[in-house]
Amino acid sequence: MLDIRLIREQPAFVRNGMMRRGDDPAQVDAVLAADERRRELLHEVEALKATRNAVSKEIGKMKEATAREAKIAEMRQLGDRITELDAQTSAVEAEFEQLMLLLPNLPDERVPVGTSEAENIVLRTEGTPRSFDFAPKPHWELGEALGIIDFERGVKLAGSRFFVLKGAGSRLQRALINWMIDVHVGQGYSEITPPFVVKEAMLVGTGNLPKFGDNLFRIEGADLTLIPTAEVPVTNLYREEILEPGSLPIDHVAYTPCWRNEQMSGGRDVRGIKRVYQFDKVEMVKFVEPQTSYAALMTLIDNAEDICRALQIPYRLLQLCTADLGTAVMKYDLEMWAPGVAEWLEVSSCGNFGDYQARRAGIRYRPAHGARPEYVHTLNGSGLALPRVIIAILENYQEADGSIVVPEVLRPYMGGIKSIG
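This sequence as a structure, only the one chain, the form predicted together with the RNA:
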């Protein structure tokens, strides 16, 4: 959510930010109109309430019955008028809220303008893709042959885009989760295990709702939704709270499964485990003071890159253009090279959300004792998303005989084994 004061005072600035993203700046005018009506009604009804409060106080002290009855009758009428205006006010206020929730975040000035993800910028590429003296296989062939990924039975259990990990495959995933969490804890993050379902308000808090609800899995008969990412419960941890001076920054890491109903992806990426309805992820979330959020973003990216580096898998860093920011003010993606499918796979997305989520979720801090509360800045980034890391490991570490070398850093987490198959 944006600051209504900013919209009132610098509408041109806000419209410009929206245009940079490719959004319709007319939304700003709708918000301003609603704000105007809202304030008019507020002035009117508040004046009436002030009168009622004052007169009611007098009535309490009045002794003389006739005069008292006259005042009460007068206030009864005024009360009816207030009820009327209150109803109007809350209707306008609800409309105003809705419009505010639909406004996107404004991109940081440093973010390159673009009209689609094709205009994201590759900032650098790390590591050298391995040269194979045989044709590298895609992970679905490797995984099936090794008996560590079972696609058919995943479909049998839950339908398409679900899979089953088995044996060393399960263990590899478990090793990755434990190792990644340990690395991030070593970087200063404290671990959280949140609920894997949340109330709708949490999704509004992070910005998934009301606009991006298409790919959520909702639970029938309850106000609960399966989380699409740990970002949702972890960012909302401190919702409606005022953090005491000295409590920032707060860095959390959380492992959770994630559910995404990827209906819009149609027939894309139907093979393998690149795009599935349920996947596991380790996520980092930061709460920081506003003036430090850009530096925190750089740290966040570096923390995620540490995972890529340690696994010794080639990857590249992309700066996302204004069209691909989602609700962030600035965002970077990490992509690992997968030689079997010959493509770069997004394994992490690191974003600074400014105070956009903090305003929606009411996450504030007190800069100093006695000072007025201010909104924190929130950030989050995957560290990392598992199926794609598994793809990258299988495809980069495959041998001619179809076996997989276990990356060095994972061996202590896998009972010391050096290879799968």
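Please give the corresponding structure for the form predicted alone, as opposed to the form predicted together with the RNA shown earlier.
Only one chain is given; partner chains and other molecules are left out.
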């Protein structure tokens, strides 16, 4: 959520930020109109309530019955007007709140302007793609041949875009999750195991609602939704709290399954496990003081890159343009090379959200004892997201006979197994 004072005092700045994102700046005018009407109603109703209080005291002192009854009748009419204005104020407040929740975050001025993800900028590429002396196979052929991915039974159980991991495939995923958690704990993150469902207010707090509600799996008959990412419960850990001086920064890491009801093209990525409704992810979340958030973003990216580097899989770093920021002020993606599908796969998205989420969730801190509370800045990034890391491992570490070499860093987590198949 944006600061209403910023919108009132610098509407042109806010409109410009929205236009850089490709959003309709008319939303600013709608917010300002609702804000003005809300403030007018509040001023009027408060003035009438002050009058009613003053006259009520006056009535208590009146001794002449006729005049007293006339004043009481006048106050009844005033009370009716106050009731009417209170109802109008509540309606305008609700409209204002909804308009504020729909406003996007404003991009950092250093973010490149673009109209689609095609204009994201590749900043650097790390590692050299492997040179094969055979035609590398895609992961779905490798997984089925090895008996570690079962697509047919996944569809039988839950429909399209679901799959079953088996045997060494299950163990590989579990090894990745445990290893990644251990790496991030070693980097200074505190591990969290949150609920995998949240109340609607938590999704509003991170910006998933009200704008992206179509992507969520809701539980019918309950105020509960399956989480689209661990970002939602972990960010809301400190919802409506004031953190004490010296408590920042706070760094958390969490593993969770994730569910996203994204509308996918019937002809796009129909094979394999790249684009699915349910997936597993290790997520890093940071709470920092505003003046440190850009440096914290660079650390977050480096922490995610540590995973890519250790797996010795070629990857690249992209800076996302204004059209691809989501609710962040600045965001970077990490993509791993998958030779079987000849594609760069996004495995991490690291974003700085400024105070946008903190305002929505009411997360503040005191810079010093006795100081006025301020909003924290929140950041999050995948560290990393599955199953795309599994795709990259299978396709980069495949051998001519169809077996898969287990990356060295994962072998202690795989019981010493060096090869699958």
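Take the two forms, superpose them, and find the largest set of C-alpha atoms that agree within 1.5 Å; that set is the rigid core. Positions refer to the first chain, counted from 1. Computed from a predicted structure; not experimentally measured.
With respect to the change between these two forms, which of Asp24, Leu41, Glu374, Asp280 is the hinge point between rigid parts?
-> Comparing the two forms, the hinge falls at Leu41.
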